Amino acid sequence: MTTNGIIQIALYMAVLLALVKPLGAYMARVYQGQPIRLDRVLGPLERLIYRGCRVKPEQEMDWKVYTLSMLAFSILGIVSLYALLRVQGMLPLNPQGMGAVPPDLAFNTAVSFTTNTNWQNYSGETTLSHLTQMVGMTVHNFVSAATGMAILVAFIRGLVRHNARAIGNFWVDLTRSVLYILLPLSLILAMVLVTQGVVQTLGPYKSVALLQPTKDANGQMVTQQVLAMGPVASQVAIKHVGTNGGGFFNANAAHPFENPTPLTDLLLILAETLIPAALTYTFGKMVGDTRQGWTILAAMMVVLAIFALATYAAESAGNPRLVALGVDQAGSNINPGGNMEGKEVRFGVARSSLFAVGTTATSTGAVDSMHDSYTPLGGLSILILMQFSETILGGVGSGLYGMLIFVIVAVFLAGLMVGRTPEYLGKKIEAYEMKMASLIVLLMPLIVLGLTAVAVVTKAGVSSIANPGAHGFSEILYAYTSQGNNNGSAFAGLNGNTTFYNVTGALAMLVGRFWLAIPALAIAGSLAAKKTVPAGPGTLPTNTPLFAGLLVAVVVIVGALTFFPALALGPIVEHLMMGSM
């Protein structure tokens, strides 16, 4: 590691805490109906939304009502998608004269976008045309990404209120998840990234003569090349901003018409994360006590410390194999040192490796990397911070409400070991509410264990693998890890686009998203039902680095118990192989 690769890592970490407070209050307004500036220029647009779909906004819903709500216009989303990927062929936008994408593959995308995971079986910039491109998939990262934080906030009030049924309304929290927070911070973004040569056109893809003609693999003169051109910039901003991480191009962030610049490098990773960080202090202005939200951001912010500079330091060793060969991998003015297989010159291995942490700790999934080429144990990080159910940060509201599952559990715990019945912000956590919380934490190592064992036992899977081996197993591994936690990021070296990846993958998708979401609601309605008990000299302190602590242990043991033999089969036996050769 270098002091210079250190400085970016601490600059970023510096300016996200500077921005969790300013952003967080401005959203803890929002979703508590408080008058904000935007109300002018937005309000009535938000109003005109209501009457058209025939919404009551002083209407509220009860956890049932709120979480149908929620799967109906999930399925609406998914058919929908499924549809226009089917007809794109036939409809205008189209230059490239792009044809309808095959069902399965249709099938998976349509899920994937419309969960938050945004896995990709397919090549943007080969598959899909400019109005799909813009309508679907662009569409899709704002929703997605407003219904996992719909359902952080009806997750709060559910812990707010007492002796009450309703949790919110749920169509009015997804209208102003999208109007007042993600289209304003996305619009704002892309016009930045254009400024920084990011593309953004509805024009046909362009020819440009090669400076330096080169043959192709049957010895013929190449003398141009077709640069992919599109509505770049408009979809790069929402996939960082909402923890979507689809990417107009196959390549994703790494992409020089993505990210162009090693400024707009950091903004993309700030992006991904800022919503993440913030809402722990919008979640502690809700419940009246922003040391709670503090609390649990300093539990996150020093999981995610740890992972980005044990990256750095995996990466930075380079590759043992290659000093035997003589390989210069030492830093240096002139050489960045460490793995630099897979990763852009440009970045370098410091930035590479807080984009990969950063992006896994998150459910965005976005690269400007490539994972593949890790090192076993800079891979290891990054599937270890994805089982931890995406709850360092993690996607927008979902990483938040599945963290506050894990606080429940660790308040639980504590409970336990000294004979109390536990309890957090004043409600009671019982029988009903462990019951939920234990499906949310076994559910996700369920259908990622038992896909990864089905996937390495049947001809179907193993002839994906272009790695045979521990590397192989490891991107099995990785690909349901990424689905199953809603990530969206790729080993690379499997070819998920099969009917048994493309069909399986979209079931860890599912699962990962609603079958999470669903408990999470039920917990909220449980909640909000309850009175609320006055704390007494026997209640657990819960905004204390004490419990802080008690937290991260409970998130890493679980993680760590659940997935430990599944990493011994990969990168870590995988490390110990390339150490000893």
Contents of the next structure:
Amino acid sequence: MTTNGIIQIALYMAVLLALVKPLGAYMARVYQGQPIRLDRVLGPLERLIYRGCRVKPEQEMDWKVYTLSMLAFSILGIVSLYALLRVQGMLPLNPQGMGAVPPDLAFNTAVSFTTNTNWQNYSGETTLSHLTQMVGMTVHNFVSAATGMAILVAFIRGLVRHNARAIGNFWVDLTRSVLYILLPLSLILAMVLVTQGVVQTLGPYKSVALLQPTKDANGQMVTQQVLAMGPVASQVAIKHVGTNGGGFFNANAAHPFENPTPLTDLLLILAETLIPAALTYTFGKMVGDTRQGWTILAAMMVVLAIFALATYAAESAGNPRLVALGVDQAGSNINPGGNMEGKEVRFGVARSSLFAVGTTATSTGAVDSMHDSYTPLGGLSILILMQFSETILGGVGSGLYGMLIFVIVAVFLAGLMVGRTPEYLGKKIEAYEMKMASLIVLLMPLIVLGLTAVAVVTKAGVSSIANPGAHGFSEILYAYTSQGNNNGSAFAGLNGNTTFYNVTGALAMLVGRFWLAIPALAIAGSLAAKKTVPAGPGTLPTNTPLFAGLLVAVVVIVGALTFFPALALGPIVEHLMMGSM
Amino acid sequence: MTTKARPLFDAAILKRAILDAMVKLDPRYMVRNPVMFMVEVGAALTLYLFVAALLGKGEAPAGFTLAISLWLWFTVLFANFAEAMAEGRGKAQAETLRKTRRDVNARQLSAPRRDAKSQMVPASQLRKGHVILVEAGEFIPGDGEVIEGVASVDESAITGESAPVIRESGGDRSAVTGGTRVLSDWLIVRITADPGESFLDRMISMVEGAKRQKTPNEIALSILLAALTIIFLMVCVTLLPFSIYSANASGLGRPVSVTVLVALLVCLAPTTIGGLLSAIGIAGMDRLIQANVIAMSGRAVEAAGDVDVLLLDKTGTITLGNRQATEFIPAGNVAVEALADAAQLASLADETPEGRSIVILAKEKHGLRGRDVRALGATFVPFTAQTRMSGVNLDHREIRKGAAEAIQCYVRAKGGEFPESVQRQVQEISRQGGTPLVVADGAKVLGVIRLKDIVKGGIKERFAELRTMGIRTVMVTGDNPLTAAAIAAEAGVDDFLAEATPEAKLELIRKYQAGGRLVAMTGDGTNDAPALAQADVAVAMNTGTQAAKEAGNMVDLDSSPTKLIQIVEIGKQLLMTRGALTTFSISNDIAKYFAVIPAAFAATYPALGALNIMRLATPASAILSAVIFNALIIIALIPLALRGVRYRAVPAAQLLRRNILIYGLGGLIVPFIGIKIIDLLLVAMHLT
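The structure above corresponds to the form predicted alone; please give the structure of the form predicted together with its partner chain next.
First the chain shown before, then all remaining chains and molecules of the complex.
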């Protein structure tokens, strides 16, 4: 590790924390329907949308209607995106003449983008038309993110309201999330990205002369190269702002047209962590005690910082096998040092590690380096970040409502220890809430461990593995962890584009998204109906460092207890074997 | 009464508990507790695997499988034992109670008159509404309401209090309990409970835990524990395919055996809390019984931990039952001695506590000895509701003491004056929370006696303690607001309700509840019944009326007004014990992973031996040690489960820090040490 590397990580954290309050306060105003400056510009558009869709914005829904609306919207998204992928060959804006996407891949991709996962079993530049990238991918990048934010806001309303049935209007929350939060932020980011060299065009791919002509496998001279292009900047912006992560290109943020400079790299990491972090402040603001939000953010940031440093340490330590071969892996002014396999030289070890941590801590899943090539401990750390059920920042909206479920579990344990039946923000946590929270906690072992178990003993599962042994196991575990948590990053090294992985992966993504969202909304409905118990000295304080520590402990212990055996057979044993030979 | 606390491990209870632990192995019973049921299934499965191993079809060495199986059976037995121990303590009490429920004959009357025709019927045939006659020396055959007569009744069978109590028709002392004995006189009683529903029956079933239903929080916790168990079930089930893949990949060793997976599952599942959960609940009820309180449901005990407002009656709870004279304040031209003398004379024959306190004050402050009224030839004029005065006629003096207005009328009628200075004193005393008594000799007003409510010693500290626990105390009194405010300030309560009527009390409870607070109160009179029914935790005095007892959800056999505070602590203790053991149970798992995982994959991935940080001797000893620790910790924690985690009156944050440190961090560290020690012992005894 170098001082420079640590400063870069610290700088990122400082900028992020500085942005939390302003954006968080702004979002609270958006969701509470308070006046904001953008009203004047976008207000008429918002009202037009409601009129066009026959939405009565003042009509609020109970949790069941809210859930059904959310589900209906998501299913509509899956079906329409599937259709688009299948018929893109017949539609305009297709300069490269891309054909129909095969059914299983189209299904996986449709599910992937509507669940805010953005797992990609395809290469964008060789599969999708410009129209699909814009109307399909980019649109879903917006609305899937907005769906997560809407669910969160409904959840918060459940905590805030008492003796109430309604938890908001899904269509309003969805529309306002897109119009007032995601669109402006993406617009700003896209503009900045373009200045740094991210491409934005509707034209065809370009052929350019190679600076250094080379010979192909047949001995033919190659002097020309085809550069894939398209409406990249607009998609990349929302891909990070909305913690989506589905790249325009297969190489994702490692591609120079998506992420050309160290500055864009920093902006992308910031963009993907910005809304999840700021939403904690929005939460605090809406529940009337910003310390509640800061406490949760503190818990998240502590874990994030520890894992960022751990990953960076693991990657800069390099590979002991190469040391044995006399390879110099020490960092210097001209050499970032450490394990540079699969990393871009323009980013180096520190930034790649930070990016990997940011993208797995949030459910973004964009990559600027190949996770498969990380050291076992580096890979372990980003794998675990996802296995914390995407609660360390997590996806926009979904990360925080996932974390709030863990808060409920922590409150339940701690509440008992102070001699009261547990309550959170004045709401009693009873059997119904525990039932729903338990369902959510059960999600991880069922889909991630369950599907991994199926894959490692079936031919269809094992045949996709590129690296046999413990690393192959890690690859499969990573694939289901990523999809089951709606992250979407890939360890690579595993051929995911097979019927088996397309279907089981889609299953994992669907279950991962809705098995969390539906019980969370059910809890919101139940909490909203309860009365609020005023806090006193006998109530468990949930806005203290102690509680933040307890929350971290619950998240870590639940994750560790669920995954320790699997991790022991994957990255942990890989690491031990690498060192011992 | 205070029953002597039974020792934690009573030999008779112990013996019976061991037997009960075996009986409880019945799967139909076990299935009620999913965590322990799963352990029992595991025990049976490993037993089957052992038999298979003996027949040569084993997947693991027979001896190892047997050892695991045995310890799994022990785990189940230990948990059952804990529950049986907790129940045993209640059963012992129930046994004593049952002895009092003898099948006596009752004299049933055809009409509610003493001279009505009567016939003898067995008590078991008495129904609600029947009227019976009970004479001196007879047992009261069932719960009822006295409709005629006054008698002294020995209620020691129920309350343990040996002094007899008076039961009479009308008023707040009309309830009688079956199983108690009339000592003198006779009572005509209308039966109010059918057989099997009497207070005694309910008490027996409560202490036995026979009708025990899971309380709401217990249900919520059970759900969490079941979820954890399913998680670990998934972890262990998927570990088999994982190990098949790994064994193939490394080309070493064989997939992990089912025996090891079962052992791992039992170690990980929250067996510590799962095994002790019902014992904790029963023990909580038992602690309440030890405090001489009978709760009508477990739900009420749980709610007691959540109470945030206590409504306390002023008299008897906050102040001593009666007022005492503390000062003589003479009128302008009267010597204080003259006032004291007159006051004492007026009070000599007054047997009320107030009267006696005046005599004592005169003696202590002014050296006036008590005199014999009769020797002085005085005639006592008792207090009546009409005159609102009492006093003596002596020689030609007519000394009177009474409320200011009453004396004013009296003096004016005699042509005297009521001095302005006395009037001011009267108001001043009222304002300070005292009760003024004015003394007059004929037409002349001598001065004022200050009577004061005496706040119980130590009660202020108690309220301060409650405040740190987050509980508001509200004093309820019939006094006027001025007096009430002064006493409230002196006792340090947070709020008070003056000139309280039953309706005002009910209204106050509703108001607090609307604000989301849980309210507890005690009451005894029939007019308390609506408020008792409304309160979340309602403690009825055993001396109270039947209506009050039925409206409340607890009955305090001691009829002690301060019992409420103790009940709240017992409720909190119950919840804390659950939380502490759950945390402990989950924290334990970390160490167990470090014991079992390297052992389970020692052959497949020898490199995983690095995780064996406890340096356990062999894979078999490691797994066995973890299983043994898991079983023994249940036994080790039985005393804690029965006694409960100690509650301290400190703010929640402090309590949390302390308990996380002890049960969270402790739970993390203890098993590392425990498993290592067991491993060393196994090696020392050459058992591996």
